[in-house]
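Below sits a lone chain in structure tokens, taken as the form predicted on its own.
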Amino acid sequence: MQRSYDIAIIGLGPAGALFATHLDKGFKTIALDKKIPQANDGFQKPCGGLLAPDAQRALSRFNMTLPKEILVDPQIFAVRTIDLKSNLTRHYQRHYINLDRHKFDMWLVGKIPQHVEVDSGATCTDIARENGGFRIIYTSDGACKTIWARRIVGADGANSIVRRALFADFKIHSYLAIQQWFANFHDTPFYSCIFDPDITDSYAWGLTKDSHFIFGGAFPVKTGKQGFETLKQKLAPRGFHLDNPVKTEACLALRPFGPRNYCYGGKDAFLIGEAAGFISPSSLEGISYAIDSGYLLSQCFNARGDDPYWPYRRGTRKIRLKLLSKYFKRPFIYQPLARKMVMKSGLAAISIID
């Protein structure tokens, strides 16, 4: 017999994990994640694991802790800024936190409690509407299984399989995020942010992780895998040594170009987090806005009123305000003549004693 649910969820990353966590224990949920535990060849998301501020004030906001076992060395205080274009090197203080972020993601799913039905290495292949709810076929353990759930939340990241199902008109500019990892074979360790107007109008980063150098970047879908390769070929002199990578992983990245740009979901479906276009313009942070956009969709179901989309479409105004000021820092980071003159002009930087 086809299972029914109040509420299916359809991915747990950071969105759909504190989405679980925070509902109600009265909702019959389930949800559905490509990751599996503890495993080394199941789907992981590729992301080079910096935690950003943001994104460590909004779980602090939980007084949530990082346990040590997710962390990785070493943790870096500075970014080596490079500017292809202006041949231009700066270095900028920065506070991000280098983990792990397959086991960032598995200590988050960790603490999603038992009455919430969780099915690793689910992978969602059709959505439609039916009989005032959804139909969801997925795959797992090798067997096509199909469920109905009153209501949906969309936590699936860039390429969501619920905003496309859906949603299918609306359209969030998208890059593809490649990166590769490496032997390190670096002196010492560093992270680096790259840019070169003439391969993409997003940015590329390298960085020290363990015994691996990770180097990835976000680039027009159509020409990604050449202008990747083209700029590992750029940053050879510059002492990158990226040869003979050991994994290769790329996936969507979003990048929302305006405040219209983002798709809150309606009809009894709802998404958050990336799914949602909620992801910062300047940085492509997302991990922080995921967080955010999940506890509040979570307390707008737990309220039980007729339709929690309107709550939560205008819950979200300061997620969108806090976007907004990302906008107007954007054009200091993209733009390639502002981007020379602030860092010409040196401002914000530190100098590195050798």
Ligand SMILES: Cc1cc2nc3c(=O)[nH]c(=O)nc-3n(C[C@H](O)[C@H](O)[C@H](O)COP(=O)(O)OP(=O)(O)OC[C@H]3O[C@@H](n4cnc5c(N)ncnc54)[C@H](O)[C@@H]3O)c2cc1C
The other form holds:
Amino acid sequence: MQRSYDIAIIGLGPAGALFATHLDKGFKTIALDKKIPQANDGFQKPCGGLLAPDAQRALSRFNMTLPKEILVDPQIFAVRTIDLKSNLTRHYQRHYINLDRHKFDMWLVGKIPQHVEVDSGATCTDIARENGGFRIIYTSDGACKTIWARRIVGADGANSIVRRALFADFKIHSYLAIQQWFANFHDTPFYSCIFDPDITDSYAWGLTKDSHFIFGGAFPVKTGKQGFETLKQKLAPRGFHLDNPVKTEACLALRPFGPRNYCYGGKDAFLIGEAAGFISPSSLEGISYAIDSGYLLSQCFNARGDDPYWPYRRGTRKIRLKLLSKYFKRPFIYQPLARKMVMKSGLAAISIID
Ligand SMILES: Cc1cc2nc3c(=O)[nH]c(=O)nc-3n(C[C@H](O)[C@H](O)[C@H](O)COP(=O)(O)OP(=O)(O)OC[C@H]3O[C@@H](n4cnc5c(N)ncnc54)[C@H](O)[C@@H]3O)c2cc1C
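Having seen the form predicted on its own, could you give me the form predicted in complex with this ligand?
Every component of the complex follows; first up is the chain already shown.
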């Protein structure tokens, strides 16, 4: 017999986990996620794993404190910013927390109360509207399963199957994010941001994480692979050791251009986190918006009005305003001449004493 639910959540990253954790007990809820808790070889979200001040603030609202098992070595206070076009390097203070992204996600999933049925290692493959709700097909434990839910929440990230299946006309500009892991051969741990407008109008990053060094970036989808390799070659003379990767990850990262680039859902389907387009267009920081939008939607459901859509859409105003402020910041980071002037001026830069 096909199982039925009030709510099906697809994806348990920060957005889905916060939504599931704060949803009222009265809803019969299932949450599906393709990640496998302990497996190193299963799917893991490719991410820099830096918890920005906005995300720290979002967690602090729930009085949540991070256990040390989630942190990685070392904690870094300055970002070495390299502009390959103007050949300038500057250091800027940053307040990120360097963490293991997979462990962070699983820690959040661990907080979901038992009345939510969690199916980990479950990949959703098809969604269709049926009988006033949604028929959802997914694979789990090698079997293909079908469930029905009255409402569906897409918390499944940039390449959301919920968005693609139910809102196919909606397009958000995206990058191809590629990240590789290397055994760390650098003498001193560091965090670096790299700009090269000849390769991408976004940026690349390098970061020490325990015994590894990760190097990644966001690139135009069509030229991403080539751009990534070219950038690695360009960085070799600058002391980056980027040979023999032990792991390569790739996924989409969204780049919303403005208010019309957010997809909230509609007609009993809802989108939260990056699936909705909530990600900073300047830094690609997305964890804080995932947390905020996931919690917001849970409160709209808990209010038990006729349709949580409008309260949710209205409630995202704060998130959208914050994203707008990041949008205005973008030219100073990504416009080559403006960036060169800011870097040359030394404004807000720190001098490193060897
Ligand atoms: C390379 C890279 C580096 C980044 N670095 C940072 C950073 O350092 N700091 C930061 O704040 N942000 C960073 N971001 C952005 C950030 O990772 C995302 O914006 C954030 O994770 C969004 O959270 P979310 O819960 O909306 O979606 P996600 O974290 O993407 O979670 C989506 C979940 O859905 C699951 N899922 C997807 N499809 C299916 C399916 N079909 N069936 C079942 N489950 C599914 C996935 O397993 C995943 O758990 C980075 C992004 C990229 C691409």
